[in-house]
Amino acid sequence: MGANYDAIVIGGGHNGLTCAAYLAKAGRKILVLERRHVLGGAAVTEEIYPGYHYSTCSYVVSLLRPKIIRDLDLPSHGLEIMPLEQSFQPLHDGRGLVRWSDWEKTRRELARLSPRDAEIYPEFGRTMVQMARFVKPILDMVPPDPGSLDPRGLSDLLRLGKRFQNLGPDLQAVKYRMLTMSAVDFLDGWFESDSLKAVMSVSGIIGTFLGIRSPGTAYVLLHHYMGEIDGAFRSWGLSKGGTGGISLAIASAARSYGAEIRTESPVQKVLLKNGSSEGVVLESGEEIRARVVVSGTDPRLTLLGFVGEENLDDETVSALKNFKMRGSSGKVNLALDRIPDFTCRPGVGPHLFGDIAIAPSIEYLERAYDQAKYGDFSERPYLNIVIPSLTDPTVAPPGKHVMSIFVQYAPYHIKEGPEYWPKKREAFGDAVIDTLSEYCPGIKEAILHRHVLTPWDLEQEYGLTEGNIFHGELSLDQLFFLRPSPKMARFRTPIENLWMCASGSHPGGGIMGAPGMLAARELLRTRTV
C-alpha cells in the first residue's frame, strides 16, 4: 500500500506544528495528530473556569526563535506577543525588589540593597549578552557530529571554535565558569547582595532537578537569559490570549500551507516493517502511512512507547533509559475576584505587570531543594507569578484576573510513589497559596478558582514523561549533540523514517521552535521527505 502522506507528525505541540508548517511550506503532503481536543501541547489555553482562559502550563514567551515569527509570517496568522518589562521580588523586610527595563531605574532599586551591586549590575547584563550572542547560533544549527568526517560537521565544529577564540580571554573565562560552575557560585563572582542572587540563581535550576549550588547551573541560567523579543535579548513576553495563541498561529500558518490537523487522535504506535517506519497506528485501529513519521513528543515516549523496546537495539535501550527526565516542577492557575495587595509595595502599580519570584534568600532555595532530594513537596517553594489579565483583557471577565504560578520543586518521583500524587495534589496546591499568602496576604479571600498541576498530572494529561516540561532535563550531559544521545542528536532515531521533532532533541526547552524548525531544515535538506 502506498503512502497516504509524505510525512506524518505525532503531536500538536508548538514544535510538532512548526516542523509541519515548514514541510507544507515546502509541497510536501503532511498530516498532525493530536491526542487532546485542543492544539499547543504544553503551549496552550485552556478556559477550564467559565471566561477565564488559563495558560495552563507553559506561561511565557522568550525563546521563540525571530526567524520562525519571519517565515512562517506568523503576526498575520494572529501572533502578538506582548512584553513583559520588570521583574519583582517581594521580600518579608518591606523592601521588595524590582528590576526594570529602565537601566537608571533599577540602579535606584538596586542600590537600596547594595551599592557597590547598583554598579556592577549594567556591566553583568553586558557580558550575559555578549555570551548570549556566542550561544544564539548553536540555537539555530543542526548538531555537528564530533566522530563524523563529514566536512559539513567538521565546517560546523571550526566555526565554533573561530567564534570562541574571537571572545578574547576575558569572556573565554567567563564562558568557563558558566559550563563549569553553579548559578549561586558564579554570580557570587558578581553580587553582594543575597537576596539579589538568589532571585537571579532560579534560572539555573528551571527545567531541571538540580539545586542553586549544583555545578553546571550557571550555563542554564544562561539558557534563559536568551530570551528575545524583536531582537532585544533578555526579553520576556507574554502572547495574546494565552500561550496557546502562539500555537494556535503556527497551526493556522501550517494550514496555510496545505497541512491537514487532526486533533483527538490519538496514536497508539508507530507502524513498522523491517525495521522502518511506514505510518502510524491510532488507537482507534486506523492505520496511516507516510513516507515518514516525526515525533513531536519526547524520546522516551517516541521510541520506548509508539516503538517499543522490542523493537530497539540494547545501545538505544539504555540511553533512553539514562535520559534524565526526572521532572521537578508544577503549575497552579488561578482566576481572582481582584488584585491582592503585596505587603512590601502595596496597590496594583506597573511592578504587577513582569513576572514576581518568591526567593528571598540562597538558604530559603536550598531548603526547597532539600525536600525535593528525599522525595516531597517543597513546602515552602520556589514562585514565579504573572498577572496576564492585566497586561491582556482577554483573557478574564471585565475587573478579573487570572493568575498563573510557576512551581518549583514538585518531583515526579515522590517516596510514596508517582501514583500517589492526586492524593497529595491538593496538599500541593495548599502550600503554594500558603506560601504566596506570606507575601500577599489576601490572596486566599481573591480566589474563585484553583487548578492545580503536578508533575504526574503533566505526565498524564499532557503526555510530558516524568512531568519533564523540557523532555529531558537541560544539563550540560544532555545539551548540542548529546540531546538525547549522540547517535540520536540529530533528529535521526535508530528506526529508519522516524525522526524527532521537539523539545527532547537539540536545542531543548521553552516556546522556543528551534528543535520544529531545525529538524524539517534537516529532513528537506537531506531529500528523506
Contents of the next structure:
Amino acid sequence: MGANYDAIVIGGGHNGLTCAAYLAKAGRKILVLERRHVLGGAAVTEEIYPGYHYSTCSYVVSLLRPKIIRDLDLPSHGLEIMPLEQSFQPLHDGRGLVRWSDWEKTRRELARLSPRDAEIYPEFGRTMVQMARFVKPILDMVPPDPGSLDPRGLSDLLRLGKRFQNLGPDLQAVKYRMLTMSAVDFLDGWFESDSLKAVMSVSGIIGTFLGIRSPGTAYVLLHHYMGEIDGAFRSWGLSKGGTGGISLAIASAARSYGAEIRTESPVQKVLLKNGSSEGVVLESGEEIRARVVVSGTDPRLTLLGFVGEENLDDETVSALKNFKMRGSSGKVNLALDRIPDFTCRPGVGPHLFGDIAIAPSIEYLERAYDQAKYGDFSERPYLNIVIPSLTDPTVAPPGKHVMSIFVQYAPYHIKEGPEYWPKKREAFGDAVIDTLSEYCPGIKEAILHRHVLTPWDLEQEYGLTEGNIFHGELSLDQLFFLRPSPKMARFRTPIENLWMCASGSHPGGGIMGAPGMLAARELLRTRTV
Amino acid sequence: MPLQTPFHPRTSELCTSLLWKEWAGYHAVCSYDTVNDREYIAFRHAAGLIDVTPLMKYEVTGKDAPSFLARVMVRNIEKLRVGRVTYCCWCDDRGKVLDDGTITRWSEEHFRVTSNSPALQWLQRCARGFEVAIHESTDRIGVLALQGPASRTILAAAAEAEIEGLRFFRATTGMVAGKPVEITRTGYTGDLGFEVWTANENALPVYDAIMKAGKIHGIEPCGLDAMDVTRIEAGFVLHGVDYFSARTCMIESQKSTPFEIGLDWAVQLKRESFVGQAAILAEQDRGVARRLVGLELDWDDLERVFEESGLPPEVPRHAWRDPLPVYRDGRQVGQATSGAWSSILKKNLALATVNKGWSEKGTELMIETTVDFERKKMKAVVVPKPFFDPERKRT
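Structure of the form predicted together with its partner chain, given the form predicted alone:
Starting with the chain above, the whole complex follows.
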C-alpha cells in the first residue's frame, strides 16, 4: 500500500515529540506534523513582544518523567531545569506566607498563622510522600483493561492491588479519604489555618472545572508530592528558555534519531480505508501515508475532528462528547519594566523566585468558583504567578522581566457562548491585573506589554478543545483505565492504526511526557509499528 | 537563614574557626577551634560553657498541668516535686517514642518541658479536657550549659543563688550580674554541671558574668562537637541520630519504643493511664525486640585491621554518626549509630541497637570499619552504659 512512513505523529507538542523520539530511536521512520510555525504545542516559548520570551501557555515543569530525560539524553539536547524552590502567598494582613525549602524557616513562617499547623505540615508532607510512593508506579504503566482476561493486564492489576494492601492501616484510611473527599475537607482533617488550606487546596483544582470543595479534588493534591520521589529530585521547576525549551530538546533528540519534523503543516483529516487509518491529508491537499497515525492532539479533536463523527460508532461519539473538557483557566503574560513591591513583603527577594499564589482564603476561592459556575469569569480569580526572568535572565532584556500568570476560573462556556470570549478578552485581562494590584499596587505602571489568553484562544490558537489545558479534566472518573474512556484507555482508538499519545490518555496532563513514552512503548510492544 | 541566639554577639566573636551548623533553626557553634580537644578537656577537667538555646522549650501551666504531663509522659510527673527536674520520653499511642527531654517543676502549676523537635502540636493535641495552657518559650529564653568539675565553683561565684546546696536534678532561681536567672543542675555531658536559663534581654550580661567568674578556673566556650563526645561517654541517646521520632519515620521499623532506646528506668507503668501505656505493657509481656547498648571496640582487633593494610592504628578524631552495621556470626544483628574515641577512658566507644539475644553484657559482636577504602569487620563487646560516670555528677 506504499506507506512512506512507519508512523505519522499529528502535532508537535511535547508528547507527540516524545512519542516520535522513542519510535525513531527504535529505528522507525517517523514524520511529525505541526500546524503552527513553532514546536511545542502548549509547552512553547514565543517572543510575542520583542526581547521578551513568554512561556505562552504552560509555565512550569512538573513530573517530566526522569526516565524520558535519561532515555532520550535530553540534557545533551539542551534541557536545563532550574528548581522552583519556594512558594509565596501574599496576604492582606501580616507578611503573607512563604513556604521555603528550608524547613525550619517554613516552620517559623507557618507558626505565625498557626503554631499547630507549623508542626503538622511536615507530617502531612511525609504522609503524602508515602501515598505518592504507592501511586507513582501507575504513572509509568500502560493501564490494564479491567474487562479483559489478558493475563498481562490482570497481573498488573494484581500487583497494584497487592501494593496497596501493603499500605498500613493509617495510610489505607488516608487513601480512601483522598479518593473520595474534596481538597478542603481533606485538608480540614490536618490544618486549622484558613489561608494555608486555601493555598494548598488549589493544587487540587488546577485545570478542572471544580471547586476546592468538590469531591475527588483531594486526590489531585497527591500529584503535587509526586515530584519529590521521582528520581529527578527537585523536578518542579522552570525550563531554561521557557517551557518551549523542553519541547525543543525533545525535538532535537527525535531528529537525532532520524525523525522528520515539519512545521506549518496542518493536518486536515485522517485518511481512512475500510475503517482503518492509512495516513493523513494535509490542509494543502498533500496525502502522506503511514502504517500508523499517532495523534498528539486531544481525543475529541483527534476523533471528532480528524476522523469525523460520520466514521465513528455512536458509543464512541457519546463517550467523546461526555469526556469532560470544559476548560476553566486562562493565562496572562506580561513584559515588565521592573518588579514592583508586594505590599506585604516589599523588595525583590528570594520569596519572588518561586511561585506566587493569589489564593488568600477558602471563601475567596469559593466565590471565584461561584461566578464561574454561572458562566462568568471570576472577577477575583485564583492566580498562580511565576517570574521566570528572575531565575533565567535569558528570557528578558537585562533588568527587565516577564511575568506569567495562570488564571482560574475562566470557563470556556461563558453565558454568552464561547465565541463571545474575544469581546471579553481585555475585560478578563483587566480583572487579572486589578486582582494582582491589590497585592502589588505598582504593577500597572510596570507593564510594557500584556498578552491575554482566554480558553477560546487556547482552543483556536493551540488546538486545545474547549481550552482544556490537560486535554480533558484530571478528575478521578477520567483517569487511568477511564482516560479518555474504557475502550480508548490503552492509547488505541476504534479506528485501526490510529493511536493517541498525549494528555488525553493515561496518565494525563502536565509536562510529563508519560503518555508519549507509554504510547510508543505499547506501539512497539504490539509490533503495530 | 537560621536565627541567631541571644548569645550570638559573644559566640560569633569567639568562634574563630568559623565552624557552625544549623541546630533547630539556629546557628550553633560546632567548635571554636578547628579541633575540639581543648573544649572536650574543659568539659572533663575544668568547665565548658555552651549555648544550648535552640533546645525547644514549652511552658505548661494551669491547674491540671501535673495530671496532664503525667498523661503525656512515660513517667509519673504528678509525683515530681516543686524545684525538681526529671528526664523522660513521650510516646504516641502505639508506644513509639516521639521525643525526649527534661521536665522542670517551677511551681505547683508551672512546668517547663524541653524537647529536641517541635512538640507544641503534640502537647496541644493531648491537652484536650485538661485545664492547662501550653506556650512555646524557645525564642524568649536563652540557655547556657556550664558543665565540668569546676562548674559549681564558677557558678557559685557568678550567681547570687544557692549553688553549693543545689543537688543533682534540682532547680532554683537567683541572680547573675543583677539579672534574674533560673538554674537547674542538669546537662548533657554526664558530668557535674548546671544549666542557666534567662530572658533574652539579659543573655549577654549573664554570659559575661559567667565567663568572667570562670576565667581563673579554666572556663572555655564549647561547641556541639565536644559535647557530642561527652554525651556518648555518658551513654545518652541522641534524637535524630540514635533513634528517630515516630513522627518522622516513614516505616514502622524505624520507630523505637522506650525500652528499645534504653529508657526502661524512666518508664513508670503501674499508674493511671498515659499515652502509649497499653502498647508498652504489651511489649513488656511480649519481650523487647532490640536494645540500645554500649559497645567497646576491641583495641587489639583494631590494630589488626589496620596492620593488615600496613597502617598504624587510628581512632576517630571526632564523634561520628554515620551508622555502621553490626554483625554476629556473619549476619547483621543491628547497627551502631554513633561513636567516639574517649580520650579520658582511652577507649573506642559506640552506641548501637542490636536484636534480642545480643544485648547482654559481654556479648561479642563485629562492627564494620573502613581502612584504606576497604571494608572490614572488627571485634566489639557489649559493655554497660554509661561508659563514663564520675562521682561528682551526683554529689
